[in-house]
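One chain comes next, on its own, written out as structure tokens in the form predicted alone.
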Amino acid sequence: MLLHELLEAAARRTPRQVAIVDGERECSYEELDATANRLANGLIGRGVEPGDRVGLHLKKSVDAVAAIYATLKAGAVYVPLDPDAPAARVATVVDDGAIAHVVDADLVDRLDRGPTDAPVVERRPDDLAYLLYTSGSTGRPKGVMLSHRNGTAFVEWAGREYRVGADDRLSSHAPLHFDLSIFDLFAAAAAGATLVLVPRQASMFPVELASFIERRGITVWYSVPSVLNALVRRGALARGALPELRLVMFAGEVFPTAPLRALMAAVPHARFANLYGPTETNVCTAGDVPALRRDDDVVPIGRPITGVEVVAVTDDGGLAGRGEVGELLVRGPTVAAGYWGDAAGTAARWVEFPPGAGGDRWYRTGDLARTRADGAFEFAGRRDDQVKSRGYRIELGDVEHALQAHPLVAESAVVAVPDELLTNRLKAFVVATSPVTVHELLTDLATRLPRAMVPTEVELRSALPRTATGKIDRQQLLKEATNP
């Protein structure tokens, strides 16, 4: 099945079912399906093709939501621009993606006159239905290239294994750039269920984030779990709150045990699932959360779902044992294709396991991984320096990149704090070749990172700390951060 189709085939089982809920807006999918087909057959008529990368430069909204299923009908690669980025971040995504067409407010509102007959575009499963562009330590986001078979499969275990129906309410957390979203936007369509659009204002007050799930009666809660540790730490829940929610996921990130055990503790009518997996993979393994005792420091990160494979590798190569630490690896089919535009990048990370043993390729998650007795996985960090903070995949190499792109910077280096409420926060260690404020940097950095990657703090020094062979000594920055 095709990603669209699943919003063709409520339309026909439900039209009158409220599909989207918008602030004091609400679409039905009868409506929703119908909008999409003016837009997709606005597109067409606009030179959009079966395989064009149409850039969706839009806040998250009913007509975001419709220009993404417009794409998808018109045959064509649906690429969700982050509006609040840089315009040069969003210019290098646009020239890497070669896209050719972008979709803006202004557009959608020109588009949306035609007639509201589906087009007929011939699109098979393994044809690419959509790029997400993800941090790159060369300075350039990648393009992770995921097709309609890569989102369904996903989307169909997740709706049998959450039972998402039709009589739920899916909020709608994560912007449509991350790889959340698509839990958010096509299961809710496969079950017929709605989808509740969660407003930034709600977001940033966890008081007031309580408040709209309890109002908006929502039922299956997705987001990462910086958001649902300050929902626990400052929302004000009383045991027993938020009484129509029935399933907390969350993703992206580690929980810390206290605050979850505390969450729980508020929600205890809820099921809690913990799921993991880079963009790369969707998501590839899973768990629900047990109740915790004090003692407990970790969740485990589940195991794999159906049909998706996951292996955690020493570094001689051979299979991590009980208790082992090895790097996961995973195949099936929620595993995208590679990175646009980038054979060597492709390469390195889909790879053959054991080396010529042929058959599908495994990607390389650069995630390490122990294996309880139990079978479950858990999390033991990165092989790289890639870090999460407030669930959004950073690489420390990109920041870097920007920072050294001012011309007074002479060398930079960038660490990962650990943060109780963030994951991470990000310290910046400067060197400068001439006099140079904080502010001016982060002004600077502001124009070319999403706000996510910005430091939250800058040090200026004379020099780096080195270490014997002549590198910059990073582990002692981080130490230093860590302990002022």
Given for the second form:
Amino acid sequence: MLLHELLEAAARRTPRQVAIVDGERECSYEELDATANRLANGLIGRGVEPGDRVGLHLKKSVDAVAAIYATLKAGAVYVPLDPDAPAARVATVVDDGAIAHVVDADLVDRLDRGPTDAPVVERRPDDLAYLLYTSGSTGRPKGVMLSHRNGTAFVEWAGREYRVGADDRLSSHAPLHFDLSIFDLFAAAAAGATLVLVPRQASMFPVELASFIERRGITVWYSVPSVLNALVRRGALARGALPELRLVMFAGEVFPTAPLRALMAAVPHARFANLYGPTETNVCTAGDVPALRRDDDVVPIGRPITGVEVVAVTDDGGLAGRGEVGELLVRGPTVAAGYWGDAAGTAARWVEFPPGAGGDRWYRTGDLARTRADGAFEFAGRRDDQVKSRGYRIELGDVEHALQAHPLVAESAVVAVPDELLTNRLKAFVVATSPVTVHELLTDLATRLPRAMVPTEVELRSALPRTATGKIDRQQLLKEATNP
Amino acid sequence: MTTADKLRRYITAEVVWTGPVSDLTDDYPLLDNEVFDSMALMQMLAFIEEEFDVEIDDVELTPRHWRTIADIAALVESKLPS
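Form predicted alone done, so how does the form predicted together with the partner chain look?
Below is the whole assembly, all chains and molecules, this chain first.
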């Protein structure tokens, strides 16, 4: 099965069913498939060949979804480019992915004139379908290579597990360059369900979001926890709110227990599920949230999903026993093949286990987890400097690299300060070579980094504290940032 | 410093405002120009409640009160003791 065949099957089965709700516009499966065919023929006409990477620089919309399917129908690999990211960041991705074709809104208009017949292109499930770029510790984003099979293995599992049906109305909250969108797009198509695009403004104002979910009859919600956290804190939800919402799925970071409990109490009729998996694995473990009795109860990240193997490996290289913490290693049909154009990075993260064992490689997540007696895992932190903020995965080195690019910055260190709402907020400590204002630094950073990666606080210092070995003392800085 | 000035100072220091500070006038359309994302808005809300010692009701968190610095200042000032 190929990802775009999910759309084609739905268009044959239920052509008149609404595929996408985008503001006041409703687009049927038949219409979406026809638009995708026209765009695919247009792309092929412009020289797009099977395996080419096609960048999609589009705001989330019917057109953007059609362009995703068009790229796949043309046999190419779609690369969603963050429409809100600064041009320099987008250019880095276009360069890294050797992307020869970038589709923007103007090009969509010009392409949408070709014949409506489906193009005939031979593709196999193990061929690449999409590249998702994530933060890299050296300041260059990494392109995770995902095949049709990686996507469909997850989507088929999720469709069964969560009984997604044609009557469901799924939210589309995550941006398209974020891997949560894979469920939204393709689980909806697999079931012939309706995908409701969540407008930016509705997701900014919790009361508006609550009314949007209710008015649009959303039955399945999927997002990072921070949005749901804001919804329960400031959404004025009465008990029994959002009556049609039957399933709330969250992923991307830890949902603090107190607001999760409050949300479960306000929406007692919904099933709550925690999904876990770095972009490299799609989703690899999942579990329903158990009844929470106290605000310090731990919510597990669940058990491996069907067909996927997950092990926790301790520092001495053995399997973590019950109650022990180890690094999660993952392999199976949902796991990516590696990083685009980065054999060394791929070899470092996709490893044999045990070493020398041969067979399919395992992806080293860098995430630590505790093994529970019931087979579920509990998240227990990171091995390295990768942090999460509002669900975005951020390498602190990536942010420091961007700060260092400013001509007046002599030295910088970025720390992640735990935050109830954001999971972490970033604080930068900067030593400048000559006077510079925080506003100048932030303005410059905003030209290099996506907004979620720009520190919320910058402090200018005359020097940074050092450890005995002369390295920047990040622990000390974190302590100062946490208890000012 | 007026309420509007305090809000402006916060936005230039904490929210990523990439233009010249002088462009951020009282009636600059903050929402239309996507100056905030959802989390920046929540953080600004926390700042306002602490700085001015006021409580913003959940139902006052609507675009009507947040389109411009003047809108936000009016909301804040309606809650200050006269």
